[in-house]
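Only one chain is included here, represented as structure tokens and corresponding to the form predicted alone.
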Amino acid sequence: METAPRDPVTGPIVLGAPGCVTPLGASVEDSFSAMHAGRCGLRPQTFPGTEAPVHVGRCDESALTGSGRRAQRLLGAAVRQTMGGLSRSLRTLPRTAWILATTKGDVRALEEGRPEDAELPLFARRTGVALGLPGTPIVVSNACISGTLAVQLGAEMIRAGEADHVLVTGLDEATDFVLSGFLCLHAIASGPCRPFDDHRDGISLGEAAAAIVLTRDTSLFRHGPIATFLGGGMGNDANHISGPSRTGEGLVRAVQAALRDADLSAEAVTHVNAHGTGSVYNDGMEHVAFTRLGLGHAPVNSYKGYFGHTLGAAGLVEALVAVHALRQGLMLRSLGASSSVTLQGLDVLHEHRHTQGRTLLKTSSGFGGCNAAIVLHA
């Protein structure tokens, strides 16, 4: 990152420029569009040593732009997107730095026998050169809560007076053995997952690309900003290396911790976009935590259903798509769920549903007990 002198703009952080690439679109807009019309990107799969196909979301590989690795142009999709929503370049822009929210990164290099070409590091500056991104990237790899997280980071950066825009990115592959790793936990479904539906039984891998910019500079983008950044929080509850807290105690502490830094109450959020794997004991902790919480008045959805679970990138991608269809007046149905009658209190979205707010809080889980919240208003 270039050092200058401070960008004189103030005001709140604000969010613009989305790109993404879903398993169900080439970007935000389309993505939503076909959630909007409850199609499913989740497709069978044969895997060896499983009696029945397994189904996973995979991107359309003509949705993939540039050249080089996969992953790299699977991220490159997304970044170009956002690139052609700003006004001027990030590249002649000082004071800015770009962050890769991953878990796997370009894991495919070590199914290829390239073990030291998979590291996220080196994966992140190669990156970087490959998309003419500026500054040395930041890589959060902090399981499935890294994109969640990535945005309160950029957050945290313009606050600090450390950046003045940052380009935050996610992504992740669905590749065999990211696959193979679910299927040894036993935590793959039967069929297409089901979040917080009462007969969930398991997970399905998805892959995404994701791109965003924060900043306080509203004429960056050319269109406007699509969110306001309010506050973010994390917590870690240590329970067990996969299993979550019984009593959700690290999302209970994130979610408090966002809405602190906020400045608002549980009862000033209208929608909770959650993560939602569609696992038995990921859908109860949430439960339990956000009844806690006291959000119960607050509809709740997961859109793991509509194109699995994405990993890294699962919080940056899942915020975008949200803040999209808070935009044009809708919480879109938690794909999957028919029956919540087991998480009494919780106002699981069965069915797409109008909506006049526009104060979204988003959570992410992940392995180890992590977990983080961001508060954004659309």
Second form
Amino acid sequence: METAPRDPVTGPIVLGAPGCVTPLGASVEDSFSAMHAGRCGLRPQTFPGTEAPVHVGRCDESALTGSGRRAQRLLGAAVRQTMGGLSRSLRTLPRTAWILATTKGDVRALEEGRPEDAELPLFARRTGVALGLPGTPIVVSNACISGTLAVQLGAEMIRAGEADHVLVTGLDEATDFVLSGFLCLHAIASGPCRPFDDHRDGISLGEAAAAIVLTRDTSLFRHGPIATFLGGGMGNDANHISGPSRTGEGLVRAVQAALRDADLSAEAVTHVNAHGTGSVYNDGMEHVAFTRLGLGHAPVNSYKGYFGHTLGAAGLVEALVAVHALRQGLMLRSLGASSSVTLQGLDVLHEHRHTQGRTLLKTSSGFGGCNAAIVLHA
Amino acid sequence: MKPIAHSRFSAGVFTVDGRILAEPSGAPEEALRTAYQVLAMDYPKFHKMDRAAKLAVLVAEPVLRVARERGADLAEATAVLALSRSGSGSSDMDHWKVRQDTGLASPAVFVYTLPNIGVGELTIRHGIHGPSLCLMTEGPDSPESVMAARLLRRDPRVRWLVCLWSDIFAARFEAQAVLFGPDDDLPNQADATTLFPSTP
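Having seen the form predicted alone, can you show the form predicted together with its partner chain?
Expanding to the full complex; the earlier chain stays at the top.
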């Protein structure tokens, strides 16, 4: 009698079969190639109530696949890439969980007068059915750290024996709902955002979807895993709901917890892909936190100058691109940052740089004062 | 599984460990105001919050007072799990209405259009720097909520855990909070579906 291959129950937790759609491409490879070529996916658009154009990163409609709501098609395009990278169907694998990280899901439904359809649990359940995803979705909505936190949660589920395989997804659209809000906060940059630049003046919004599978079973991936999960942590500023702690309290705790979880010292980190929104206060907070943490040696960048702040998807999509870059032996420049004199002590990447290092620290920070960090080995 | 403390707040009744603390009637706004007065919170920032944040802060107040009495290290050793179905739905509607009516938006409204902001207000009020997780669930009883609570407790920093269900939309609201301490077991069975006692 033939027996099914037994999934390993020990060994490292790995990530594989990445999928994503960004304003720069319909895959991690395409997005990375565009970024490597120095392209910016932020485009000026007029917006009612503002005189100057606003730069926004929008995904090419041709990249969206399937039917249904636009948010579902955006997520579906990323998920299908991931499914295509698996040697077995997630639908038939036992003990498989699905996490959706998002801040606003299908908030367009609310804009269209159907607020009940914008409720995140309902949207996630419908999306799972539409995309044929396994089980009841676990919906993480922790502001802009959702994507990073979802990776950490997925890894913890496997560690704790709650699941053997976890599909982690992230999604957010650039909507009028969100854009009008950030405009009223005077948080939008005057041009494409410039994270970690001395003259940064705000954020640019973007949209993206991303997907990845976490498991201990490397045979699940047709092309092998892309990274190993080493650790994760989270911390709160307990300071202000819409402004970061000036002293980086929550981010310091999140990174310390992630490094402790990974059993690594700060010196072991070879690259930091930061939140880097381009706002004066966020990037300043990260400067303080990274300095306190002794991370000045690790080259730091932000991808938001390439495709904007993709909110609940940001942590995941940025981690996937950063891992891909490290596997090419590269750290990408922080687009928009030409001078970082005021961030003394940080090694901001003003140009692409070759590296042999593979230990990535990915950080995210969000409204409510929440912060998350994960450590991956690419 | 019995938490150290349990509070429950819904239309007409606010209980702590099954004892009636208040019987606030009227619209949600009035009930929230009454509960605030009964709890004698003296926290001016409360009045700037949206309804969802007020509900979360109010229902958590009694259990976090118990945590302080028990000597909990709220700053470094306490985690928060927040569950909601509607999340920021009320403020989402308010933000969009302002947008449609005026063509602009209100900063004071927009900052509450995320489901985790109530947790943020809670961490600010009580100085909680530990981990927090905000999940959107169909109801207070769900396997993922029990699992998430167990996962938060695996963090070596965490000795105290506050679990919160708070949901408010239009005229409907309900909320519960429970406190687990260092010696409390969480439901271990795989099919466990609730963190909240069934007592009224």
